[in-house]
Amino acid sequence: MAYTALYRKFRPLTFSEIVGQEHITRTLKNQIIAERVGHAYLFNGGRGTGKTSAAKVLARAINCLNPQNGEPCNECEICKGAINRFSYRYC
């Protein structure tokens, strides 16, 4: 049985599961609800740190129709294309 990384199998879809960086979680939510987001962010840190998740996460909550409390709501139809787009969940 071939070894697949835990990113292929599992990327979080909120803010909410993103496990260890909650520090960050909370800034970058308090921004969208605070509907004072930048213009540019960058994501830096060590392998396996969930840069690229949290950026998915945050591109979706930007661009949601129906943001709840700083979090994407994954229903609609630009969160679906995002997740279909990129199959996030169990590859």
Ligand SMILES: Nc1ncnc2c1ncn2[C@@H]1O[C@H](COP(=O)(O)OP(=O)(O)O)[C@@H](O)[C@H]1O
Given for the second form:
Amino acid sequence: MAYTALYRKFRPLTFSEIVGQEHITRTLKNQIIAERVGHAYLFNGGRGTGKTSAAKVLARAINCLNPQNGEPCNECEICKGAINRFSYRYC
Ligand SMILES: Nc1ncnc2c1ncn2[C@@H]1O[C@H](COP(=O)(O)OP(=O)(O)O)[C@@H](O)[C@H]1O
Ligand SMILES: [Mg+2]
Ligand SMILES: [Zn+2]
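How about the form predicted together with the ligand, since we already have the form predicted on its own?
Let us now look at the entire complex, which starts with that chain.
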């Protein structure tokens, strides 16, 4: 069977699904809740540790019409538009 990279099968949809990076996800969630987000973020670290995933969750949380406790709802038109994009799982 051909090898398929994990990111093409699964990508965390919420901060809570990002495992082992609570110091990052807690900080980002708190910024969403406080509506105090930075003008730029640099995600630094080893391959496959959740940088792209965290950036995608953060982007939705910032733009979400109905964020819940710092998480994107993943149900509003903005969230759905982001998730349904072909590129979501493939980049
Ligand atoms: N901390 C994590 N929690 C849950 N899944 C993860 C985590 N880090 C990586 N993954 C999984 O590995 C895949 C690649 O992660 P990704 O966020 O693209 O890593 P990076 O951008 O840091 O190289 C994701 O789609 C996800 O399935
Ligand atoms: Mg990446
Ligand atoms: Zn939403």
